[in-house]
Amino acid sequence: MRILFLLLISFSTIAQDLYNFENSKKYGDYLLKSGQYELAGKEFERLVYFTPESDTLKTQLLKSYRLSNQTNIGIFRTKQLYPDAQTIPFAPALEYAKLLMQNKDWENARTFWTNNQNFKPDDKTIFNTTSEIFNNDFKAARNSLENIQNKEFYVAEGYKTILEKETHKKSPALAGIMSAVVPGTGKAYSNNWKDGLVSLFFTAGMAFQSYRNFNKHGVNNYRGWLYGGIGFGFYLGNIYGSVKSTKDFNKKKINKLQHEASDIFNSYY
């Protein structure tokens, strides 16, 4: 009778532990979905400690570190959980790749996904293309996409659209030439119309005042030289500003395209 009683207590304890484990897992998932990433990381650390063989829990743990921007901790924990990087299963391997990419550790990231045995060739190509897009190496990105085997691959098609947009950049040299000919037009070329109009009217105004004073008082009049000097300085600054404005325009465009690439990547992986 006493033995039966002890057995019943043991079974009850095991059942309670299982129940607590499932509740803990649900709680960790809830924290992750609700954006409480640091708390989720702590919960999944506890779960992984008690269930070290679960790749699902390890994946959730690494995801928690990535989403809470604790990338260095996530990278360190991956190396602890999976000493052999080549054999990391797909799901945690993907999280590890994202952690390396988020940390901008592109060299180690490329080495990792190239050698990992659980990524398909098309996955590795997309990872390489992503790293090239974020390193502004768009020519290499176009070449990488040539290696995609599945021609209907959603991410590859999205990247092709992004790379097509990247070709429509504006020329800083052309902006400088335009502003040298007609002040302000280079800035207008880079969609900076307000500054373009200011440059045009101010430069023209200084030139007119200089001409007016020279015409009225002769070439030795200091006002004519003063207005002319100010106008010429602003004219040169307008050319430089046009080149810079165009470079800034291209930079913003590339940043936007990189955000689009990130959205496409994360929507698939």
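We call the rigid core the largest set of C-alpha positions that still match within 1.5 Å between the two forms. For clarity, every value in this text was computed on a predicted model and none was experimentally measured. Positions refer to the first chain, counted from 1. First, how it differs from the form predicted together with its partner chain.
With the core held fixed, the Cα of F214 is displaced between these two forms by 2 Å or more.
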Given for the second form:
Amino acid sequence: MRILFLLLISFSTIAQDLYNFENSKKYGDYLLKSGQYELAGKEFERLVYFTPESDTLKTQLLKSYRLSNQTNIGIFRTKQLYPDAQTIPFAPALEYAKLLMQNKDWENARTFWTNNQNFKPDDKTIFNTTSEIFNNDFKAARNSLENIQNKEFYVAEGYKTILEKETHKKSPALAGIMSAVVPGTGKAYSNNWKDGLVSLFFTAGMAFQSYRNFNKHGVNNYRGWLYGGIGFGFYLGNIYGSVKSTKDFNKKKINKLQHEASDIFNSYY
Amino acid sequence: MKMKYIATSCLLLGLLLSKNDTSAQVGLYRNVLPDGNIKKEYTEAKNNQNEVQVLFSGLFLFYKTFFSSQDLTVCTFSPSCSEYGILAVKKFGMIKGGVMTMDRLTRCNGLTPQNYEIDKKTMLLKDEPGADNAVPVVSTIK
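Structure of the form predicted together with its partner chain, please, following the form predicted alone?
Then the entire complex follows, led off by the chain already shown.
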């Protein structure tokens, strides 16, 4: 009886409500910072239900959905929370723009930030350029970046450097021609000189064996034709490999530039 | 003299017991360790759509059964060159798949591992026919 009395006293005086707004917000922030994005999304849904007028909480909710890769839910919830896309405040609008970009919904993304009233013209230009860089359309990105008003804006300067680097690509056609003339040189051109050397040895070895067998046994014997056929296969494979190797080289380079652009974008927005 | 008999019988008894013990231990692990006669199933050679695929799957199975099974795993890639060959022929046809396989054979040298990801399961270099190795960029926007 005494224990029950003590418990009742302690609960009624010093106990706290873990599910009130303040504690829920602290927990939601903790979940978001510790990378538990799915749980954070559920917690922020409760918080947004508590205070539907708070833009900060709505932004955190959208961020949770974006980081937990639930982009479709995030886009759907934005449309519910802000029925008029043109008047969405800056912070949640930025999250919505990122959600659309993550969903690779380039057309809708572009329409959204062009019509939104809370983005500055330079922000819109940077968003256009970013989406075009992510969408591998570097030519359009160059055109978009020319519309920037503040020339000293460091994001624009960073993008300019990235777009300049993009022009230094290697030609797959040249690699193919090089490999057709001297096997292996196309791969060496795309910085894979070790693979090129192996290709040269394979093709040259088979060609030499074929030549030797034709000389020794004549053209009516199968040996020369067999080695020649295998060598021709290596020769064709090497031309195909050189073109693919150069394309991969360019793709990796573009991928690296896209990551650089992503870093610059995230450092500012 | 009596001691000699006792010692000999003890020794024989010990040997008998130890032999039983060894055979018991062998019996204990008999079904745990693989005996090396496990039949492999090659999914690459299944679900053939046309005669060319049947022919190449047959050649692939012949190579795997009579040649490859007698050798160690020496290919640096996952899937191996023969598996890549049959997959490429099935996906891109006989001519392009064949050319891709010849290219793969020249790349199977282990000299440029920096160009490929590592398959965590087999700890070999990952290279599938027609795979795009680019890292997705948009999902990294934090």
